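Consider the single chain below, provided in structure tokens and representing the form predicted alone.
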Amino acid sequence: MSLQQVVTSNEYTHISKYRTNSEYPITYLSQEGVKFAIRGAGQQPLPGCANIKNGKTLDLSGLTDIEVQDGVISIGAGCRWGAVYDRLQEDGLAVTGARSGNNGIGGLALAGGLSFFGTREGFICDNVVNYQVVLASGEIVNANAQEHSDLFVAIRGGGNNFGVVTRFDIRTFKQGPFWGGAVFYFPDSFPGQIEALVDEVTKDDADVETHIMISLFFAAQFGRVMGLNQVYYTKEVGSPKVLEPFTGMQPQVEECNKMRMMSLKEAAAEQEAMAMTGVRCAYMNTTIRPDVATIKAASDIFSKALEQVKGFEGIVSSFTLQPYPKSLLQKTNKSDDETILATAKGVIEAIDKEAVAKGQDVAYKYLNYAFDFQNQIGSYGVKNKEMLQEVSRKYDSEGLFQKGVPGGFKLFT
């Protein structure tokens, strides 16, 4: 849980817990006026999205139910996908879920959600088919392709504008066991990298097995600038030749290599360690083209900008690139975020300029990367935000999950 959250957390927040689908909450809430915000494993760190201040939040954390039946596997939405991942791996299979096992499940499944088997299998929103949702009038709903259909098309990617979602249904598949890891290398490796990310990216028949991530990041504790590259090919293939160009590259820092064949309850562990909970972080995001020079530019932009936030007690900042790209910063002092938001929001700034003169960008900002200053509902086209709304209108008429859930990104602004 981003740190942000803890402290408003205890200096503010009543928790409303409840384990049963009750609409009581919400037309408690409704009807006494309050603000509110909507927690499930309250891991999105944006300011507000998953408590507030001076309201209530409703913690869904009671909601742990899992079943697996008929290729589906229903999951309560206090549940993280370390718990959904073990039980999945009783009987072979697997599921588009988080690549941290920490990781909650509504954040993802309603915001896109990247996952280990996304080249192949698309976001996990892709693979929910049915969301139960408590309205805003308290009914218990069905949304899918055939039950409230619009419901179901606008959820996906739109956030907490439109119910509390209590239970995600979505396809499993069959999945043994898969290469993958992680390799550290220096940064003078980098540009190389990034110019095989794109030939890998822009193959006309490329390889729907494969999840690459590449990062160029600064850690404090390190004292220096590094690459790290999050690499895995979804078969039981060992050293898969398209994953070669990520791995191979020299010199790197052998005894951090951590290639090898492991579950997708193993990779999903790892991904947990790799992670920092308890700390103050933000991510932002910006979407371009495939361009080498475009990304490279990019690089250039974060690598300079480093020189503002080095100095700063615990920073972890980190420039990575996967099918949306993110810049991702971790951070230990209130104090400093004036300066790393500020510097954040210049380097995705500066990006996009850079990325409109090589004529590379592209409108789209992912929703669980971006961050306050950012238009997330707009990058979606004036056409899907007046569907959006046009929902929003239908489901809840008073406007409840606008003006009484005032965190995350809004439809009407």
Ligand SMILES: Cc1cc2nc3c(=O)[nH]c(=O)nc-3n(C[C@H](O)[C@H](O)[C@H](O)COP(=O)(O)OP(=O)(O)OC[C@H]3O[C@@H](n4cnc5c(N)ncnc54)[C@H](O)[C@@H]3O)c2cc1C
Given for the second form:
Amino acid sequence: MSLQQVVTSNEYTHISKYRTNSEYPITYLSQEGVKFAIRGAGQQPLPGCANIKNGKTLDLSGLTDIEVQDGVISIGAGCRWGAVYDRLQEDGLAVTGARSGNNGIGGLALAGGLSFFGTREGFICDNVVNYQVVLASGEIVNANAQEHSDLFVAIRGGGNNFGVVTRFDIRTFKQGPFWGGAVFYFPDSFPGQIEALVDEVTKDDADVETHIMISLFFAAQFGRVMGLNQVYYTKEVGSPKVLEPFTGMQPQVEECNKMRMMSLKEAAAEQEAMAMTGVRCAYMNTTIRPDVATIKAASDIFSKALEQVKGFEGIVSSFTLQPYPKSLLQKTNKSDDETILATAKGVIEAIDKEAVAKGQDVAYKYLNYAFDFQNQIGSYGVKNKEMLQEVSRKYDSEGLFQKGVPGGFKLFT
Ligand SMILES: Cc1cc2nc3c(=O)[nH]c(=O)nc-3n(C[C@H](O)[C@H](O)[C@H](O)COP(=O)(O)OP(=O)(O)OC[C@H]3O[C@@H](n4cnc5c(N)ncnc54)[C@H](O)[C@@H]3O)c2cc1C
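For comparison with the form predicted alone, kindly provide the form predicted together with the named molecule.
Below, the chain from earlier opens the complete complex, with every other chain and molecule after it.
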């Protein structure tokens, strides 16, 4: 959990103690005018998005039921993906979910959601067949392709703007072990990695089994910049040729090469172990076209900015390219926040400027990795924003989830 989410804690209401529609606290909260936050696992490091000062936090962590039936897994909103993978492994099944087993369900399945299987199966929200939602009125509805289909469309990327989702029904698929892991190498190879990534993702016949994340990072504990690739091939094929450019570069830190055959559960546990919890942490992201020159310029912007924050105690600062790239900062001292956040914001703005200059810009900003200065909902485009506002007026005419739930990215700002 990000430390910024912990420090804003105020008063918690565990939603699992409410058993019937009329008992749900939504109507009480709307009548009393209490401001509140909705919290899955509290893993999104955006201050105040799942937490609130001088208000109530609806904590969903008690909703932990998991049921598998007819190829669909029903997941209580308080679960973590690790528990979901444990359950599915019993049946040789898998689902699109977070790469780290520690992540909550709602933050991903309401934002889009990137998984190991994204290239083959799409966003996590593309795989949700039904959301069970508590609306502003207190009514519990199902949103799916047949019922409340406008809400079903809006909620996939709409975050906490439409209601409290208490259950997610997600399609499963057969999945065996797959190849993957991490490779550490030296920064001189990073430009070549950018070229290899662009080459792979721009192929007409790009392999749908690949999942590739490449990073350049600085960690105070190592005192130097390193390259890190986390790459996967989601079939039971050892050392697939398509991943060779991302695993075989030389020199590399051979003893840290973790490429191997693994289950989904093991892959998620490894990601969880590599993530730091309980630290001051911020994510920012932007989207650009897969253009080598623009990405190399972005990497140079990051490397230059790094010089301003390298000296901070315990800092880990990372520039990560995913099918959707992100910038990630992790750091320890609150007093360092101002410089670190300003530097990261400067990096994002400079990358955006460079992308515009090269005609490689894309408006979209991924909700899960966006920060408060970013116009995340606006990045969906005018028409989509209007559609989301329309659905909000229909299902939440008093604007409870706009005014009463101030955290996260709102529809009318
Ligand atoms: C170590 C680490 C690994 C990560 N890996 C991935 C990854 O593989 N793929 C990826 O896409 N992202 C990843 N992320 C980003 C992460 O998934 C998001 O930060 C996500 O929002 C966390 O989910 P959560 O349920 O804990 O959300 P929270 O922090 O609890 O909430 C996030 C937002 O969603 C809202 N929300 C949550 N649940 C509900 C609900 N049931 N109903 C209504 N609103 C709700 C909250 O109000 C809040 O605005 C990672 C983050 C970390 C720290």
